[in-house]
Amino acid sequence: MDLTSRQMEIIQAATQLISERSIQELTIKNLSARIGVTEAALYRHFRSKVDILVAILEQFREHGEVVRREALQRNAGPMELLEFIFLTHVRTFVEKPYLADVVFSEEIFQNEDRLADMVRSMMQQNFDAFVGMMRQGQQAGSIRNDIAAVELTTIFVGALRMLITRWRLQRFTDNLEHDGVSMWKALQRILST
C-alpha cells in the first residue's frame, strides 16, 4: 500500500487516538484536532474515517504476510512455524495495542461492509494458511491426526483471539507476552502427537 508521508502521519495519529481513548473516539473532528489541521484538510488525504481504518487494516494484513513469509524462510517444521507465527502476533499486539481495538472491534464492522469484507478476507487467508501448516504437521507426524486440521486450526486461532480479546477488554493490563507463551505451551500439548 503506497501512502504519502502525510497519510502515514494521519494513520499514526489515528492509532494513537484509538490507543489512548477508544475506537469510538476516532472521528474526523477529533483526528483533525489531534493533528492540528482542519477537517477539510484531512479529507484531502482520506475520504472518510472508514478509509483510515482500511489503511490501518491493510498495514496489519501486509504485516501478517511478512510474518508468514519469515516463518516459511526459517526452514522449520510445522509446529515451529505455528509457534513463530503465534508468538509474533502476540508481540505485534504488545507493541501496537491499538490493533486489537481495530481488528477485534466487531461493532465498527456491523454497518461497514468494506471493513467487514476486509477483516473476513484477512481471517480467511490466515485460517487457510494455518490449515495448510496443520496438514503438513499431520503428514510429518508432528501434529496429531485424530482431529481434522480445520478443527485444530479453529482451536489455534480461537486461542489467540480469546487471549487478545481478554487482554483488550482488560484495557491491556495483563502481561500479554507472558500469557501468550503460556497459551502456546498449552496449544503445543494439545496439537502434538
Second form
There are 4 protein chains.
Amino acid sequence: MDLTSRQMEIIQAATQLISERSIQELTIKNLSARIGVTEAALYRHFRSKVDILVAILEQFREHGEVVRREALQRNAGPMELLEFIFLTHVRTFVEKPYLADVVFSEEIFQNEDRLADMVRSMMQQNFDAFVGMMRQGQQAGSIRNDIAAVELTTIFVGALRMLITRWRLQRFTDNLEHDGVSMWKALQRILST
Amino acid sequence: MDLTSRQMEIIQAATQLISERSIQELTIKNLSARIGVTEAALYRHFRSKVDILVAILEQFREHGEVVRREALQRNAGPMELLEFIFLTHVRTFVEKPYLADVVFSEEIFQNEDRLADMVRSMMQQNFDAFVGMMRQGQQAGSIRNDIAAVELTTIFVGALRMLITRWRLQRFTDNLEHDGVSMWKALQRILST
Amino acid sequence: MDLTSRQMEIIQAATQLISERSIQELTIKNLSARIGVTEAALYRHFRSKVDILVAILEQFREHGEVVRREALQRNAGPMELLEFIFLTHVRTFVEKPYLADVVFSEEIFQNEDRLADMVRSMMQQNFDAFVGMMRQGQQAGSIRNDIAAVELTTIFVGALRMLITRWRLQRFTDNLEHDGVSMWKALQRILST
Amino acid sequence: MDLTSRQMEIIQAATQLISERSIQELTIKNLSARIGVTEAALYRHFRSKVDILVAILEQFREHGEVVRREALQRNAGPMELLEFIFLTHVRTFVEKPYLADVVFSEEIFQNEDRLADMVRSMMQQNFDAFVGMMRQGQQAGSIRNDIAAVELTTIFVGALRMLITRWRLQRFTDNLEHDGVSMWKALQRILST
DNA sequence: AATGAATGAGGATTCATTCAT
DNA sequence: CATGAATGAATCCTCATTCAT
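Switching from the form predicted on its own: structure of the form predicted together with another copy of the chain?
The next block holds the full complex; its first chain is the one shown before.
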C-alpha cells in the first residue's frame, strides 16, 4: 500500500471532503477541484473512485494497527493498554476532527460490496483485538470477571464511539479531550476489579 | 404528521431500500419501481425526496417517544425503565431488522441541512431523556453515584448502539434477542448500586 | 365563443399568471392552484392548454374589435378615431396592467402553429384597419399626404407599443396615463396636416 | 466575455433555435442535438442554460454598442447618426433574420430575474442613448423642437421595432431592406426641422 | 363538476469515466 | 503528468393529460 505523495494528498482531501460535506459530496469533480487539478488527472493516481475509498479505509486500518502496536510495545498491562488506545483515539480526533466523520461511519461505505466487506472485517478485527485484551485482563485479575469479555468490549467500544458521535453531531463544540479523560475514568472504574 | 396509507407504504419501502442497499440506492426511480408506480406518482404523495427522508426521521422520533411514554406509564423505577427501553429497542430491531440500518446511521442524513438538524435534535432529545432517568435513579439510590449521569448514559446508549451495529454489520446473523438480554444484564450490573 | 363564467375565470387567471410570472409559469398546476381547483377540473372547461391560450387570444381580438367599433360609432373623423383608440388602449392598460404583458407579446404564442397563426392574422387585421383609417384621413385632408399610410401606421402602432413596452419593463412605475396623453399629442402633431 | 469558438457555436445555435421554433424549444437536448454533441457536453462550455441566455443577451448588448460606436466615429450630425443606426440594424436583420426573433422579444427572457434585469437595463441604456442624440439634434437645430426628445425617441425606436416585428410575423417574406429605407425616409421627414 | 391518483415524456443537471493531445 | 472535451447513464423533478370515482 505504498502511496505516492499525490495519492496521499488525494485521500486526505477525500477524507476532509466526506467530513465537511458528507459522502454524497465526494465526487471526482469536487475532489479534483479541491486539489487543484483536472478530474481526468485523478485517474493517473487511482484507477477508480472505489479505489480511492479503499485507500481511505486501508489507511484507517493501518492507523488502528499502529496504535495497537504502539500500545503493545509499552509492555503494560491490559488496563493500561486500553487507556492508551482510548486516549490516543480521542487525541487523534482532537487533532484531526474531520477523521471522526469517516472513521465511525461504516454506513458510508455500504455502497459497494468490496467496501462493505472491508468495513466488516476491520470492525471485526478491531473488536476481536479488544476482546483479547479484556480476556487477558480478566485472567490477570485486573479486569472484572463477572461480565463476559464480549460485553465489556461492547461497552468500551460503544462508549468511545458514542463519545465521538455526540461531539461530532454537535459540530465539535465540546471539549473532546476533557470529556474523553472523564469518560475513560468512568470506564476504568467500571472495568477494573 | 398523519400519513396516508400510500405515504406509509412509501416510507417503509424507502427504509427497506436504504437498509438493503444503502442510502445511495434510495433513488426516486428505485423507490417507485419497488412500489410499482411511476416516478412521477411519488410526487403526488411527497413534495420531494428530502420530504420522504424527513418523514422517515419523523417516524423514528415518534417511535422513540412512544417507547419512552409506554415505559413511563409502567410506573416503575428508573432501572426498570431503562430495561424496558433497552429491550424494547432490541425487539423492534429483531422484528424489523431493516430499521437498524437507518435508525443508528446519522451519517446517512448529513446530506441536507434540514435532515442533519433533525438528526441532531433527535439525538440530543433522546440522550437528555436518558440522562434524566439516570439522575433520578442516582437520587433514588438505585443507580450508582460514583460516575456522572452523562457518562453512564454514554455507556448505556453506546452499548445499545454498538450491539446493534455489530449485529447489522454481520448481516443479522447473530441472535440479537439473546445477545440483547445478556448485554442488558451486564449493563444492569454496571449501573446499579 | 360564448364562455361560461368558469371559463372566463380561467382565462383571466391565466392572463394574470402570464403577466406576473411569464408564460413559462402558465402551467396547469399553477393555474388550477390559483383558481382553487384540481388540475383535472380544468379539463372540464377547456379541452387542452392550447385551447385556453386560444381563448385568451380570442378575447383580445374581440376587445380590439369592440374598441374599433365603439370608435366608429362616434361618427368622427379618422384623426379623432385614432385618438380614441390610442387613449382607450392606454386606459385599458392603466386599469389592467397585467394585460400589457400579454397583448403585445406575440412571441409568447409562437409555440404552437395554431396560436402563431392567430397572432399573425390578428396583427394583420389590426394593422390593416389602421392603414384604412390613415388613408381615409389622407383623402379627407386631415392626415398628411407626404408619407404613405403604411409608414404612418407603422409609426402610430409602433409608438403605442413602445410606450407600453417601456412602461411594462419598468414594472408599471411611470404614470402611463400622463405619458400616453403626451405621446398622443406628439403623434397628432406628426400625423396631421 | 471572451467566448471560445465552441461557446460561440452554442449561442449561435441557441439563437437560431429560438428563432426557428420559440424559446420553449430551446432545450439542452435540442441544442446539443443541433450541435451534434451530448447534452452533458454543453455543460463543459456553459455552467447552465441561463448562462447561455445571458451570453446571448450579452452579445446583443455588445452588438448595439458596436453599432453606436461605429456611428459616432463617422463624425456626423445626429440625423446622420440615427440614419446609420437605423439602416445598420435593418441590414443586420436582413443578413441574420433569426436574430430578429430574439432581439426584440424581451418577453422571452422574463423567465429569470437575472435575464429580465439584463433586458431592462439594455433597453434603458439603448433608449437613453437615442434620447441623447435627439437632444443634440434639437440643440443643433437639425431635429424638430416642438416635440420632446423622449417622444421622438419613442417614435423612432417604436417604428424600427414595428417594422421588424411585422416582417418577422410574416415570416420574412417582405423586402425588409426596401421597406427599411422607405421607413427611414418617413422618419427623416418627421424628425427633421 | 370536481377530485385523487396515476402516467409517459421530457425538463436541467451531475455522475464517473475515457481518450486524444 | 496533466488537460480539455466528450460521453452515457443516472439524478430529481415537472409537464400536460387521463380516468375511475
